Amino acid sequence: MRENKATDPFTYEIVSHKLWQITEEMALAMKNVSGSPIVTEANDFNVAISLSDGQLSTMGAHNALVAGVIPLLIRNILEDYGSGDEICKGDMFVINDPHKGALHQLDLAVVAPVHYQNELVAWTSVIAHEVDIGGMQHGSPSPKATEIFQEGLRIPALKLVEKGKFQWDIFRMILSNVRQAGLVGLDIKARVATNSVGQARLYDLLSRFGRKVTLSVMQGVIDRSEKKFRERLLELPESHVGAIDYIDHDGHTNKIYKIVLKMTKESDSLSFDYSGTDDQAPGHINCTISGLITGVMGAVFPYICYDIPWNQGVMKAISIHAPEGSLVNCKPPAPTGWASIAGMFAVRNAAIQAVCKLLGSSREHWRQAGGVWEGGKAAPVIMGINQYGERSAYLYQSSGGAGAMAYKDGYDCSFSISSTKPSIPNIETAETFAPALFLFNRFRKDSGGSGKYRGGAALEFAFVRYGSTDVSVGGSGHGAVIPASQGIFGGYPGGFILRSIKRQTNIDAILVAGKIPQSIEEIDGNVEVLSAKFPPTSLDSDAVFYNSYSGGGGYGDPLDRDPQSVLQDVINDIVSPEAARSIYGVVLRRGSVDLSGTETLRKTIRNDRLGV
């Protein structure tokens, strides 16, 4: 770390924290205009301020991946526009393009230039998930997608705001091509209020405190990381670790994509090779360059840095590559839609694996290691005709587990491990956005990866159409096929992800009789199991939609795992009775376990494994 000689330690701390409030009153901006459940209730969201070329100093306390890319953004917008008098005071930039930045098309970016005595720098950045951004099929990202032309408008970098004046021509643009315009314009209406008010906090800190002693904090919050993260990688041992995830269906056949990863750690620096990927698919699993890095960073942010600041300082000890046309680099004009449950994900899943491998390696750092968290997304889609006789497509979405760690299980339902703030929408506001009627949302027996350290238990819900007659599911996702949820060290790996229709049912009956069913189970009819990816398919008045998550991974070997523990958890209805002696082990008996048993059964199955 350089010394910083523009300010005093107190000034320092004071500044730096500054920084950290200005972000959360962005963030509270944007959740506060937003209409969107996406932001106000997932937090699918983040903001940032960055130096004057794009370095990441101080992002908000949400969803780090989409965060993770502004580096990206401003670049380009450096690189399209030139850092003279082009970019100017009062200007801000929406863009939304894969290969300039974003994760997909659907992750929207305002991105806002910040100048003091007209001299830029600094910029202010919000970007968020968007419920449409046109396309082929309700919500964008479709299953059928060949090339990213047909996957919704497509943005590179543009004036939304210039020299203060709201372009209005711009903004009337991208409504005419979304499926939502009151949704939408009311969110990218957000993004700019969320950037006003970073830049005026910004400025007055800029004028409180001075140029100098600003930027130089700026810089030293990033130096600072930096310095911490080197620091963390000298105690962590010399290695070359390995590991591979895999994508199950592009959209088009049920082929498996592998996704390799070799890490190497040398001395303060790690690097990310991902040279044995497979080839960029004809779907819309792929992800760009933007995919790539914020995959990575989405492992590295919150198993090694968990008690350091996420920015540019972290990422400068780390290098990344994989080569382009590869699944994960993939070149124009391969689609992308679904790039951020896919082909990110999954770069994501495979780091989570080898840096857990490093950290259970260090003598220091051993409690850090865990299963992967929430390897396996299903990302439902419900689309036509809302109940309130408006064209829609509302993305539901639900949570996952957690991956256990080397000490603790896995929380359940947990979302995303690259969200400090995580949350998921509560059913009555799904119910209030989406022409449907939700019959449970509970944690689902057995998703949890088998562990001595159980991971987290996924949520399963289901729901009927209600208030419409035109309504369709889509979804995407992976882990269907090959489960996406590692476990560690003997630990077994989260559930797979389920999804289907039930036809002809009889549910009219189970809610007439004034019942409300608790599982799929209890649902009389046909049952058409639907695949990692598929594509619209309407709802009848009796069908049912099913879906459930993937678990997280388990640590450890679950022979290992507390007998107490096991029948908790069948109690609690996470393990069922017949997992708890199969696969832990475990005799109950009565309501209690029988150690005696247990013991037996035990050393059993140790002689099975072992051949004798």
The other form holds:
Amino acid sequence: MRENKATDPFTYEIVSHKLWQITEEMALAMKNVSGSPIVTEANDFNVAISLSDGQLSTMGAHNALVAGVIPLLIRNILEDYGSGDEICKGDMFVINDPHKGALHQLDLAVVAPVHYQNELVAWTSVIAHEVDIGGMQHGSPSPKATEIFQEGLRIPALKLVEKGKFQWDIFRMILSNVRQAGLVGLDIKARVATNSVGQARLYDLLSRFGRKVTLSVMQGVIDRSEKKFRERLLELPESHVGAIDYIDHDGHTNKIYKIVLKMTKESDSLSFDYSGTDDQAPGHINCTISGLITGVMGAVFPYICYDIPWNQGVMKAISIHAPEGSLVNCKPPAPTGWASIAGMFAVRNAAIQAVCKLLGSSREHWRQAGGVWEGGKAAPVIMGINQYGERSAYLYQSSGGAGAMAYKDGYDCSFSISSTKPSIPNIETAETFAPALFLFNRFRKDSGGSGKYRGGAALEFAFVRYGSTDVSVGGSGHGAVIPASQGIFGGYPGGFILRSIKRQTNIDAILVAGKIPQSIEEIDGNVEVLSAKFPPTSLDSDAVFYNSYSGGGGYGDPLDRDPQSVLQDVINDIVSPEAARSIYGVVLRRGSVDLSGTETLRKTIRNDRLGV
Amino acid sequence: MGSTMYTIGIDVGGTFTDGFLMDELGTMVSAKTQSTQEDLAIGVRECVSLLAKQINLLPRDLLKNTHLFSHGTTVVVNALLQYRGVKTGLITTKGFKNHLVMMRVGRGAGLPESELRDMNRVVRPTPIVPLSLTEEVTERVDREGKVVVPLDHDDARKAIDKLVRQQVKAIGVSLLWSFKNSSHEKRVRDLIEESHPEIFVTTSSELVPVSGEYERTATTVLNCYVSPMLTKYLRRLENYLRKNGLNRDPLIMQSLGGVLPFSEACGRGVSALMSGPAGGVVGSNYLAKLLGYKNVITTDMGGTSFDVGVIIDNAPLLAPSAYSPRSGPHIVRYSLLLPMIDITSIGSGGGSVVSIEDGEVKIGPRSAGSRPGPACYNRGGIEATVTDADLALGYISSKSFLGGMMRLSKRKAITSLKETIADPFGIDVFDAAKGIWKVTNSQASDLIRNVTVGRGLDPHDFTLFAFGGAGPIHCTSYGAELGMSIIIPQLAPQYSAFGVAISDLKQTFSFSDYMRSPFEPERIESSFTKLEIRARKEGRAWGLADSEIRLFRSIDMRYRAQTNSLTVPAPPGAVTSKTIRSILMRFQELYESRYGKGTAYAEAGTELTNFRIDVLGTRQRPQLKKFDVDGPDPSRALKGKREALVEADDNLGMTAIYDAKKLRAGNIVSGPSVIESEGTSVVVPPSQSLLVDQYLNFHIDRNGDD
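What I would like now is the form predicted together with its partner chain, since the data block earlier showed the form predicted alone; can you produce it?
What follows is the whole complex; the chain from before opens it.
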């Protein structure tokens, strides 16, 4: 690795801070112009600055998933357009094809070359999730899809801006193919504004500090991460580690798919081999190579690089393989609509398990090991005619729980590990936009994986339709049959995702009687348990929809958990008294721990395990 | 001066308590004393004594002749940061008791960027109200304010009893949609007051009738948590002041940027959160109006932080509301829904520690504080700080620091720079100091960019005000990078106290009523009318006649499905369709001027979210003293020469040193030079010059149009 003599440490600090500042300004431009709650509320987007060959140098502090995607997008643009004269000053490319670097079609990227003295020296980019990109269902990905062509418009790298001129024909063509065109149009313009900020500011930086210094700092940021990461790998034991994760339901049949990983840590490099994973599925759960890389980095960055800047340097020490045509490296026409919450999630869940086993075997880094975070998503889309009489689809983002770590409980209601500043809407906001009245929204009891340290609790909520007579609910997720958040070193997995509709209920009578039901069981009616994937299903006026996410995986044996912590969880309604007894072996008496009773019970459970 | 009336401002900061005093002729004096953390009122009393002494009065005679006594205090923010509030319970809607603890996830809320990616930092804050003190009551109101399930009184009584049994001293009541229909919250409040009048109660619909149950609840319980102790503190202070002759209502600075009588402020303690820093912004706005500037960036660099505020069209910018893409203000990681002056901070000040981490130089956020303080304080600190670098570069004097109150050790400064920075990098001390100077200023200017550009503003449209102990030293460098003209106010080191002293009475009442275009004028008018009744009542409580109460209407607006809202002023009087058209036009203008032409997506429709009334009571106060112009020659203020960094050629060179006290209106000081005053220095770079105005503020105009 080469040291940068071109810059003194102070100039390095100034320029690297300014690079970060540019990503901040880009992110703010995106948020200011975008209308999408996905961007502005959930922070589900990110921006980045890369070197001319596509190496990721600095990325914004939002969704970390883009790290895997950006270098692929730029590599594909370079392949399609050549690095020669076809990429011009003032161009911007729009791109969302999962086979050209995007995760799924809903993730629309705009990528812009930065020229200095007539030479391509860098790239800026922004990726954000769209509300719709066309296809067979409002919101685009559909569990019914059998081919990628049904999942919305597929855009290879196209010049949305050519030599500074906005290409209205391309813009109009995109908008003709999407629902909620107004919102999508605004979001695309927001991406252009974001890159304009990035291009202009990077140009200023190049002019002020000179090309040599600026580029050497951009490279230096990458080199330093690589150096630190390789040093860390050297501190970890040489090993082969296996892990398996599962996805239930491919949208058509409730079949279980297996994702198999063999991870090898050798000297200062780390390799991930997904050979043995099931073949690509006929439904929307597959991911392309972009999801594969994103999933691996989604585990490596937070767990190993908690104090190392996340960029290409880390990726240089990692090799990733999966057979072409497998679920995690699929070929066309396999659908990839929910790659972002299925294929990529499973890749990441398996990688987290493997990485944490590696960290947990290290004398220096064992504290970083933990259970899997929110292994399966379960966000319902509330569709139909809203309370204002308009056709709409509202994705209600709720949250699962974080994996426990070797020294602390998982964060309850944590959202995905890859989001660094996530937030979910207030119920008052959800009720403003969706025709729904919520009955409860809270931590689900016993959803956090049991362990010496408990996995984070997931949220559960229920609602009835409200202010509209035409409301359907649909959703995709996984972890309804097999828990999606595995525990580690004896920790239990986090709870399943749970969704159901109770029909022909007495909900009106209950409300009229002045009561608010606090569980689905308190309501009379017929339960329809929903599978991991369910197409839009209409809600009658007396139907109650229930939804819960997956909890986080636990760490260590629950019998080793401090009984006082178990008591606290019971008081807080996060653990049931039954689980306290049967899983944690804690005996509670009148609001306190019976210590000797607990000791006896724990001994009995241990003996039962051994069969003695 | 026997019969003159005095205006006093006292600002209690983390390290120092600053005092400001002005008489009817505009003569100003200031004082500085150490803050007394064990009882902040002691520092206030000391400061009053110091002020009195300077005009040869006894504190009693000063207070007797004081017609405005205003106070900024850190008592609320400290109580929160140290979790010293009262035991507080929460009553909320059945099915939703977790929303406060859940924090809408809130993993990154209030954390610095540098910590966002570290999983070890993913922990919830110590709860202000734990789940064991959170009770649900059966009741439900819908988004239109219609009662779906009436309040179950037995349930409410049971909830209250349970909290009382756990000995809570305060209860926050925050129910879903209470801002649309507050009857259930009011009923719960009555039930508490009937049986337990000693318990402090805040209902969310009274404090912040604004949409967003998490933020509204957090604001409500934080208010409960701090108000009883603020009340106690203010009562004690008021007793002292009254006993010692003050015969006017003392006033306390609010985060909103106005003062309130102690009696009105007690029940809304959480509004005094930014009581201190707000003063600097208000003071800047007062001065900006006087000098004819409309748009100002305020920068306050003290010992531990660098705070940036924004003034647009002579109105301090408020922190974003709940619907904004930027998260609103945070305290102990909870989000707040209160209108407060928007101040953005980084941990970069004179006391910020410089360190090397993994071969990279880092400045702050850790501060050496006042104990041990920078190495040059000679109180045992060995780590190099920004102040040590400033001293090594010749920008501050080792003899006249804090008006000679403290002698600095240049030797210690150089040793710390050498051992902790220069030697590890293999460079000389001067280069290390120069590097620290540049990084500090570069990061300060990056923050100003972030604050302005992030809000759709162009720094070139603003004048930079620099104050605080370290602001005047660094501003000519961070301001130059942004191409801004700079004003360094007289009394820059005690500027917040000045701001507190000259602040008007101000309060804001807002109310959420979500509307989509097309709008009904009657509904808009009724929202305003409701608020104006409350606002008038407040004005009367301040002792104003109806004719003196000034009300200003505004509406938070956004384009459909866009979350970025702007506050648009609305005209008084009846609301008609014509009024609405003019408001919509004003909104589009404002929007495009902020976010660029073409960003307004009017086709999507417009939404109104919050209605707001600002009530203002202007107090009579003296004018600042205006001095006659004396001519450009500053030589009578020349103290001597010493070596200092001359930035143009990056080398030390002999630099003229001036005494700020001896400079007169009209004087022009050309760079390179350093002007020393009590508590700070001003660095004038080469090829720039500084003009002293008729109020003795310093002006440095930007060079050309770079």
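Here the rigid core means the biggest group of C-alpha atoms that line up within 1.5 Å when the two forms are laid on top of each other. Positions refer to the first chain, counted from 1. Just so it is clear, the model here is predicted, and its values are computed rather than measured.
Relative to the superposed core, residue 436 undergoes a Cα shift of 2 Å or more between the two forms.
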